[in-house]
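One chain comes next, on its own, written out as structure tokens in the form predicted on its own.
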Amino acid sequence: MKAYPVAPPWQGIKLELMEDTHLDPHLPAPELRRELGERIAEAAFNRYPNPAAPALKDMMRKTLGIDAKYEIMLGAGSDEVITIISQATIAGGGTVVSLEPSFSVFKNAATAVAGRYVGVSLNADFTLNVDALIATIEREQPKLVWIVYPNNPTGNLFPDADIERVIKAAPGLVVIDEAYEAFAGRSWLPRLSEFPNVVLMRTLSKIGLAGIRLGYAIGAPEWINEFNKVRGPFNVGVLQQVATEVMLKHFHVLKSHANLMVQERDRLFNALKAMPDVTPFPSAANFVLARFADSAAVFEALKSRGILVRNLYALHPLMQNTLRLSAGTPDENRQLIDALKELTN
């Protein structure tokens, strides 16, 4: 195993892990900043938090758009609620099956509980080889199918007609990460009904939040209820919980943001097609993955110019020479930009 790649506090333009860099935290709206350091300050520091978070949920319930038919399991950012499910359904044995390229996590966290990891890698242009998916999971017979809608780190939504397909092979639970649904205006949130193996989750780090950590699931009680059974009590604590609830009273303030983050990132986009010896591919998320002549080259002189991004080069073969390219502000967008007309012409 390796531990997942973090890159050391950056000083620069900073546009490798996906965060809103539009929402400033030294100047947010001075009835913003009140109100988030009354509520902090008012907070029992000396008490173990609330476990149900019910004032939270409550909030998440009315502005996330979620029924009082499922319930929902918080966790630590996604990456604690991927950890949870895992120990749930695979913990001792039992076979996870995920896309690749993908969030490597999946496969840590499956590995961790001495579970049995099977990746099915996409074809070369990144699209869904689902006859190649579905032959894996009746082969394989999994306890959990993870989907990442849209998936990082190639930005595309997979058919729905596909995943479908997928949901009703399965002979287990399948896990739709729906992290930058936000950006893609896509969920499957209104069908979850329809399917009793699958459950949802999100988390707010893409749209504002990311120093909160706050990820979570949605699913049938049936499912949450087993989830909780292997979650920490404490595991939301009560710092997390009062700054969530009160950016959530905010959620305008946090979309505004993610519209931006997708006109910046078409304009990305569009850019880099214009750009001689450069593929970008078309995402759905708040970054851009593009192929390059030589990624090690030009991300190395990103960086000489203070522009951190992703290389993606290690993540698996179909990744080589790409590098993954955060939606920033227009004025970040643009020293990018410039940059990379200067290195690829």
Ligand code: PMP
Second form
Amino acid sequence: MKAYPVAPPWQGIKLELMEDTHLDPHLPAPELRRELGERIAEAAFNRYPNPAAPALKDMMRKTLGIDAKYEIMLGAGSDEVITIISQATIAGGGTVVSLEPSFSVFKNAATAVAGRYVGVSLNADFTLNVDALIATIEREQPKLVWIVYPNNPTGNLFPDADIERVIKAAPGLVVIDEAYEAFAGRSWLPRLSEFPNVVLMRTLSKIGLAGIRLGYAIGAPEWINEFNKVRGPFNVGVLQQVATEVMLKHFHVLKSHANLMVQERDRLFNALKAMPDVTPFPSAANFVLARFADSAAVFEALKSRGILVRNLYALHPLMQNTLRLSAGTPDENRQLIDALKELTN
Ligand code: PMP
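Having seen the form predicted on its own, can you show the form predicted in complex with this ligand?
The complete assembly is shown below, putting the previous chain first.
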């Protein structure tokens, strides 16, 4: 196995991990900072957290529109939710199917619990080869299927009709990972009750709270009850709970940043499209994947100008000569676009 690669701290412009850079370097409103400080100071550090997190879950239901008929499971980022779901479904030899290229943590999580991982390649243009996926599901009878909607690192939304076919073909659980839902404006949540074998997974990381570590699964209580059997009983600490509650009270701030990121993503896409020898791929997330004539050279040249992006060539053969560029603030994107114009001319 290889550990998930994380770059050392970066002083310059960091457009590597799809963070909300609008919140840098300080939270915008002094009242918000004061409220956070007060609530954190009041938290009971000496006690184990309440794992049911009723106040936080109530706030999540209200702000994120999660119906009472679904249960919510919290995790330290969706990374932990992935581990928990893998443990609950495929530990000790169960089969999991994921698309490639997609989020690499699915494979590591499977390997760590001695699950059997089967990857299905996307088409060369990163569209879904739904027939290949369904043939694999029929052959392998997986207990778990991961679908990222929109996909990371490619940015595209697979067609709903194809996903529906996959859900119907799957003999076990299908998890739809909606980490980038805030930017796509599309979700399976309104239709979740139609599909008893589907659970949704989301995160607050991409809308401003990556440092807090709060991811979650939404699903029928029957599924969440099973996941809870392998979840560490106190996995989400009191600081995470309280800080998330306060930040969700100010959800409009996070939402406005998400809207800005969507605008910046589109601006970035159009600028890349106008550059010679650069092919950006349409994205519904807060990043753009683009192919360059020599991505390694562009990556290094950006780095020497203080801009860190993600070079994912090692992830999959289809990723050759691609870079993933997170949508930053208007100023960060201006600097990124200016640098790329110079480098690609
Ligand atoms: N799923 C996808 C598709 C992601 O891109 C990421 C983060 N890059 C995650 C899950 C994990 O996010 P977190 O652990 O911060 O919630």
